[in-house]
Structure formats: structure tokens, C-alpha cells
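In the form predicted alone, a lone chain appears below as C-alpha cells.
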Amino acid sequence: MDAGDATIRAYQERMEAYLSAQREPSPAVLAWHDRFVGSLGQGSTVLELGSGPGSDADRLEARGLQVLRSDATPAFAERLRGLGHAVLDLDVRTDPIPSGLDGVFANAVLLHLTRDELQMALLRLHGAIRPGGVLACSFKEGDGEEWHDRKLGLPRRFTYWREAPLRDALTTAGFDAEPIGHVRGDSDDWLQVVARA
């Protein structure tokens, strides 16, 4: 099975475990939300990749954005539909991305892609975001790749990034990244990106 498909399967089969492990966002994550919202106008339309539980989308909507939810994991998409939301079944590696977006938000989603997959995804996202629009995405900071089964009990693949190569990947795709945030976490350190198309 493809590594990305195996990661999606882990979320599909362990959705309840993932939901039960969710915590309130840290002040650093909320400040990152603020940066993203502040870079867009009220009423801007944004696509969220990997909506999962939907809590990020709820917070962004409460701040005045119009959020189109999406997920590659059918269980999450169906759960969100059950809560009354419109949701796209969207795997950023392969599926069409709506065009003319004001922004894209991807919290701890693109870190499951290989480096080559991320470069292709960034190019596709740049084509979907209007000129001057904004991409916000976050990655675990570090080196190499890793499979682990923490939290879910099934393996998921993670690709770790340092600021310089991540900034290079964004620039190659046509994005102009603002200062990249470095955030200390309980078990991992994070890179928080806000980049202009």
C-alpha cells in the first residue's frame, strides 16, 4: 500500500482515538490563526485541507472567514457532513482543487507528504489561490522522515522540515513566505507558515 494511503487508513480506522486525543489549541496556534485571518479580508473564502474534527474551521469561521472543509479520510468527511457542513472529499496529492480561493489553511496535514509530493502540492495550491491570496500550513520541525503509531496505534508517515528547505520549496512554488514561526511543543517542535501567492 502507498505510504500516503496507509496514513489515511490509519485515520480512517482510528478516528475515534484521534478525536479523544484532541486538546484545546495552544496560544501559539491561536496566534497563527490570527496571522492567517489578519492577512485576509472579512468574508474571504478559504479551503481547509484535512479538516478532521473541524475545530480549526469553526474558529476561522467565527473570525469572519468562509471555510470550505475538506478531508481525504472518508470517516472525517462523513462526520462533518453529519454535523451539517459541506465537505469535499479531497486528497491534495491527486484530487482537483477548487480555483479562485482567497486562501488555503492546512494545520498538520501537509507533513504527511514526501518532499516531492509536497513540492507538487504547493505548485497545485499556488494555482488554486488567487494572486495575493494566502497559504497557511504547519510542519513538524526536524530532519528526515518517520513512521510511528503514537496516538492511533496504526502507523502514519511524517516528513520533518527545517526552515531553509521549506522556504525554498515555497519559493519554488511561487509563494512569498512571511517570517516562519518556530513553536516549541510538548513532544515536537513546529514550523508555522503564512505565505502570500
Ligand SMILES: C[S@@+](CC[C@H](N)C(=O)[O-])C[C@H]1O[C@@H](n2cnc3c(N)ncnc32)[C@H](O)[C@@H]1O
Second form
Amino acid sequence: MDAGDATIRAYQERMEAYLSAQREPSPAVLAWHDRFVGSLGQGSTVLELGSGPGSDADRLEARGLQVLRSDATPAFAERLRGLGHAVLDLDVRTDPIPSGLDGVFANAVLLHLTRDELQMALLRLHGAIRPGGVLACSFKEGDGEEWHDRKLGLPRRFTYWREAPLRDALTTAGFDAEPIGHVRGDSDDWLQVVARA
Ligand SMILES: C[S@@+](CC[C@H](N)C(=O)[O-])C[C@H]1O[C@@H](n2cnc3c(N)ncnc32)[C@H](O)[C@@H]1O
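Structure of the form predicted in complex with the named molecule, please, following the form predicted alone?
Entire complex below, previous chain first.
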């Protein structure tokens, strides 16, 4: 099975474990929300990729954005529909992305793509975001790739990124990235991107 598909299957089979492990967002994540919201006007329409539990979407909506939730894992999408939200079944590697978006938000989602898949996804996202719109996405900071089963008990594939190649990939896709945030976490370090199309 393709590595990305196997990762989605791990979420599908262990959604409850992911939900149970969810924690309150760190001050760094809330500050990143601020940067994203501040770079867009009130009422802007944004697509969230890999919404998962949906807590970022709830917070961004409370800050005045209109958020279209999406996920490639059917269990997450169904759960959010059950909570009354409109949700797209959207695998960012392969599915059409709605066009004319003011922004796209993807917290800890694009880290499941290979480097080539990320470059292709960034090109497609650039095409979907209106000129001047904003992409916010986050990645684990580091080298290489890793499969691990921490948290879910089933293996997921992660691609680690450093700032310079990530900035190159964004520029190649046509994005103009603001300074990339470096955030120290308990178990991982993170790169936080805010980039304009
Ligand atoms: C680490 S979780 C993050 C969930 C949520 N964004 C959060 O911060 O809590 C990764 C999410 O990406 C989704 N995902 C994995 N591969 C994907 C893909 N190819 N396209 C879209 N979503 C994907 C998973 O279903 C899961 O919801």
C-alpha cells in the first residue's frame, strides 16, 4: 500500500486514540492563528486541510473567518459532519481543490506528504488561492523521513523539513513566505509557515 494511504488508514482505524491524545493549543499555535487571521480580512473564506478533530477550525471561525473543513480520513470527515459542519472529503495529493480561496490552513497535515508530493500540492494550492491570499501550514523540523506508531499504535509516515528547502519549495510554487516560525515542542520542534500567494 502507498505510504500516504497507509497513514490515512492509521487515522481511520485509530481516530479515537487521536482524539483522546488531543491537547490544548500551545501559545505558539495561538500566535500562529493570530498571524493567519491578521493577514486576512474578517469574513475571509479559508479551506482547512486535514481538519482532524476540527479544533483549529473552531478557533479560526471564532476569530471571524469562514472555514470550510476537509479531511482525507473518512472517520474524521464523518465525525465533523455529525457535529453539523460542511466537510469536504479531500486528499490533498489527488483531489480537486476549490478555487478562489482567500486562504488555506493546514496544521500538521502536509508533513505526511513526500517531498515531491508536497511540491505538487503547493503548486495546486497556489492555483486555488486568489492572488494575495494566504497559506498557513506547519511541519515537524528535522531531517529525513520516519515511520512511527507513537500516539496511534499504528504506523504513520512523516517527512521532516528544514527552513531553507521548505522556503525553496514555497518559492518554486509561487508563494512569498513571511519569516518561518521555529517552535520548540515537548517531543518535536515545528516550523510554522505563513505565505502569500
Ligand atoms: C496530525 S493530524 C492533524 C489534524 C489537525 N489538523 C490537528 O492539528 O489536530 C493529520 C491530519 O491530516 C489528515 N491527512 C493525512 N493525509 C492527508 C492527505 N493526503 N490529504 C488530506 N488530509 C490528510 C489526517 O486525516 C489528519 O486529520
